[in-house]
Structures are given as C-alpha cells and as structure tokens.
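Here we start with a single chain on its own, the form predicted on its own, put down as structure tokens.
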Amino acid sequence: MAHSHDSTEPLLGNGRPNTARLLISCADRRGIVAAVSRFLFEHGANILDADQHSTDPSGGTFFMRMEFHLEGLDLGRRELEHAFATTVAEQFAMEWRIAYASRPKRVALLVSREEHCLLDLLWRWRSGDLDAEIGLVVSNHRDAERDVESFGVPFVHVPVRRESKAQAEGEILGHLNGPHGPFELIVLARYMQILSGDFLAAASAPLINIHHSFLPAFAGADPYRRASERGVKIIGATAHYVTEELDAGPIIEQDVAHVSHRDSVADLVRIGRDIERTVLARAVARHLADRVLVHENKTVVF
C-alpha cells in the first residue's frame, strides 16, 4: 500500500521513510540533549526533527523525541541500539526505545454496532493517510462484516454474552495472537464492551479507546439525550489509552464543538460522531508516528 510522505523526507526504494525515532524519558539534568546529539553525530546520523519537554528543570522528568535519517550510519540497527544503551542511556538512567519508520505498525480494530469510527479508520488507511497495516477487525456483531471485507481486511465475529464473557475474551485473544497477529496496537473503534484486566495484560499491545467527553457527568446509556436535556453548550470526544480503571487512562487527544438550544438530540449525535471520528484518527496517527510518551497517568504528545 502506498503512503504519502513529505517530499523532503528520505525514502527507501519501497517508498517507506528511511528514518528512525528515538524516544527518551529520564530524570532531568544537564547534558542530556548534548549527549544524544553527539552520539548520533558521531555515528553518522542526520537529525531531522527534535522535540523535548521537562516537567521541571530542577528535579523533574525529561522527555525527548528525536527523528533521524538512517542513511550514512556506521552501525547496523542492533549495534546502534547496543552502543546507545551502553554509552548514553545507562549514564542518564534512561527509559528509551527506537522505532523504525520503514515498517508500518500492525493494527487490529475492535468494534460493536456503530461503524463511523471503524469505517473512517479503514478509509484513511486505504487512502494512505494512516501509516499502518490494518490486519484484523473483531466485532461482537456482524453489522460491519460486509463493509470490512470490502476493504480486504479479515473480519472475525466473536459474540459476547454475560455468562461467557471470559470465554469470548479468550477467543478474541486467540485471534489477536493467532495467524493474523501479532499486533502492535489495538484500537477500540466504538467497541461497547468493558475489557477485563486479564485481557489487557494478555493483549501484549497498547489499546486506544474513544468516548464522548460527557463522562463521568453523562456516563452510561443515551448520553446525548441527557446532555440535551441539561442544555449543554459544548460536546466533545476523548481518545485515551485503556487501563483497568474505566475511561480513566492517559488522554492522547480531545476536541469539542459548540452547540445550542437549536440542536436536537439527532444533531448532537451527528456532531458527536464527527468529533469522535477525527479525535480517534488523530490519536491513532500520533501513536503510529511514535509521538506519545506516557508519564504516570498523563501523556506528553509531541
């Protein structure tokens, strides 16, 4: 699948960018940026983009995302990572990783009956606007099956019943870790089931969820009707990483729209769906581009 890139970005023969992204978090102190930059310079890397943030220059936590061109490096990937670990990371007690843009991340989508987020992600993927490899859609209903198959993506139906929820979760994990897997990201594109802590631990990939921003004030069923009854002036959506605490994981992306007394419940639902689609797509794109670092229950998004 072809993907569009900025014309200045160095590309491989297959059209993929020949770049790497270094993500770092550690206790803030003097010399971190200099040490990282010097290391990359000494090994022939050309730095293309750099972002940094400190929670407090005096004893806070330092975060960095640095993207660099791989052409001209004097080391292979494994040698580069080993050298960085021993000469830089250990010195500053860093948590770090290097991601390579030459290989798109594999993504699985979970959905229930509402298809707006699912179809939006599939369309962005097919059009080349979402830099990923979508390898599977799992749903507890069959509503989206025909649409998903039209995109050439495998669709799996796993019904969920209250008395056999653990069994259903095990079946989903079997698909995620089976012939279609493994996956590096799982997106809950309006999957209306609460996942257990055991499932999250066994998924071996981060999960991103989308929900309306009325929580907790308008938690549960029919939030837009109750929001309308309260006369809200702003509605919105939140994309976040999934944790055991319901809808309380680190927030990646949010957005809102102004509404008024003139908007019906149907209007609020339509506007809300538009926000949910765009917020989820932006959150997924930021994760795929390795722009999100989690710190405690917050995120640093570069």
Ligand SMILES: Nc1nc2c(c(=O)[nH]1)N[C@@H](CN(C=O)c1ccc(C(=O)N[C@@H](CCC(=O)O)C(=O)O)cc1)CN2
Second form
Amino acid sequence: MAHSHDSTEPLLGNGRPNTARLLISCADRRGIVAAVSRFLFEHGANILDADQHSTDPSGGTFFMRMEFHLEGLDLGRRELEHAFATTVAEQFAMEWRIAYASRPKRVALLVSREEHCLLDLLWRWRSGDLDAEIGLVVSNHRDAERDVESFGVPFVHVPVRRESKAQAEGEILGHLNGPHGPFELIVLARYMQILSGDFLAAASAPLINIHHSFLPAFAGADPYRRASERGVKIIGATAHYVTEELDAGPIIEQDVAHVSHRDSVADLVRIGRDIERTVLARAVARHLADRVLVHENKTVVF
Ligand SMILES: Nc1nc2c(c(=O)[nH]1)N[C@@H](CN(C=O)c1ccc(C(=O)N[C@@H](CCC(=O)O)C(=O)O)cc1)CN2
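Okay, that was the form predicted on its own. Show me the form predicted together with this ligand next.
The complete assembly is shown below, putting the previous chain first.
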C-alpha cells in the first residue's frame, strides 16, 4: 500500500496491526514529548504505546518510543516522515526512524555446531511466537541441514577455513545479499567464527549474537571451561549487537543461573543452553518489535 492515509482499518489485509513505531534520541530538553505528541495528534495518529527515558534531565540524552495507529492518518508514509523531519526532528536535532509493522522483518540465521539456539528460534517462528520471516540459515557445518530443511527454510553450507576466511565471508555475504535476501536482521545463533570488520560493513542488516557467558566476564572462546576453572557460582548468557571487537557490542539482554562446585564443565554447558536460547529469543523479539535503541555502545530497551 503506497499511502497509509487510506489505511482506515485497525488490521491490514494480512491480519497485521496497522501501526508504526517512532524511535527518537536527542539531547534532553523540555517540550519533546509535547511536540511529538502534538505532531501525531495533528496528523490524525492515535498513540497506542509511549515510553521515554532521560539519562539526565539537566542535560542528558532523551530516548523515546511511540507506537501509533496509522488509521485516520492524513498523510502517506513519505509525507509523514518528511513532515516530522522538517517540523519536529530538526527543531530538537533528533536522531529518529519510523518502522512500520505492516509486514514481519526478514531474518537470516547463522549457526555452527550447537543447534539449541537455532532450533529454539525456528520453533518459536513456526509456532507464530516470533514475529519474523526466517528466510535463510547459513552454517559452516552441515549438522543442522536436515533440521533446518524440515522447517522449510533454505540451508546453505559455507565451510570456513582459517586460511580462506575472507573468501568464505564473501560467499556468506553473497547469500545474505542475494536471492534469499535482503534481510533486516542477521542472528548469530552460536555461530563460532569471528567476523571481520569488512564483513560487518558489507552486511545489509544489524547482527545479534548470543554469547555463552554473563559479559563482560569470559568474553571470547570457551567461556564455560574458563568459568569452571575460576570457580564461579553464577553462569549466564548475553545477547548483544555484533561489532568488530569480539563480544563487546551493545548488550540487549542477559540472564543468569546459579551453579556450584558440584557442577562439571558439561553441567555448565547443559545449564547454559537454556539460558542462551531464552536470552537470544528475548533479544531478537525486542529487536523485531523495534524496542531497542542503541546509544554509545549501550542500549535502551523499551
Ligand atoms: N566481529 C565479531 N564476530 C563475532 C562475534 C563478535 O562479537 N564480533 N561474536 C562471536 C561469537 N563468539 C562468542 O559468542 C565467538 C565465536 C568464535 C570465537 C573464536 O575464537 N573463533 C575462532 C575459531 C573457532 C573454531 O574454528 O571453532 C576464530 O574465529 O578464529 C570466539 C567467540 C561470533 N563472531
């Protein structure tokens, strides 16, 4: 549908909510909520959900998420965005974007050998609990091939060897930006290859990784063995956006579980699997709902 001003139905023909999400960050000052609310009101939008946060009311950074109904809007999408840019965003020097809920976001998954996070996301997607369109799984191993294809999702095997990583990354990018794509989110569901800065720059979408430790503790490879050697009493998992620096990207979601001296490394791995898949699913769901704002390597999760 080219223009939302003729979206007079609460639900679209595909049964999806006829809503949009406006995300804003800017220097905090008085009048921002009033200006945004007034703008939406004057253009016929009905605000369904509003949340905001200021890091410091005396001059910090202001974050806002407004979800609003497009029914009754007097402008099409392009006109609405232009009007907001010129009448509100410029006034407050906002960084902002509007995301539309008219269709699910297309998602690609990358995995190595551990399948629990991958299968969890596929199960949630198949049951309708994950608002996404999973369009491709890429792996450097073939272990998951049959399971993935049983979900009707294309599977591509791209082996990665240390001496030819750049070539493998180019092949993966070819699939992500090729006929299966484009994608709006790439999820590393226990993908165990460090991605180059060139790859991240060329990737067409943000990437979310699940790291199997409570970052910043035990970043890098083999965290459960290192945690066991340290004698930890808590293990955890961290979902974060992927940056060139390993396991250092903005954290989206974390959780933990208690362990003891009675737990072997294998026990930590087993206990950790449930944490990892739950944390990753929460992080992906919040990203898909446009509930995550990134600022200075941290996130605001509405
Ligand atoms: N640029 C980034 N790439 C990746 C990130 C990241 O944050 N930034 N997260 C990792 C996932 N990960 C931990 O969560 C991780 C994966 C792999 C390794 C590692 O040392 N891999 C070795 C090869 C290991 C093997 O071949 O089995 C390597 O790539 O040299 C550490 C941490 C995903 N990528």
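Since this is a predicted model, take the numbers as computed values, not measurements. The term rigid core refers to the maximal set of C-alpha atoms that superpose within 1.5 Å between the two forms. Residue numbers count along the first chain shown, from 1.
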>> If the two forms are fitted on the core, does V107 show a Cα displacement reaching 2 angstroms between these two forms?
In response: no
>> R226: after superposing the rigid core, is there a C-alpha shift of 2 Å or more between these two forms?
In response: yes
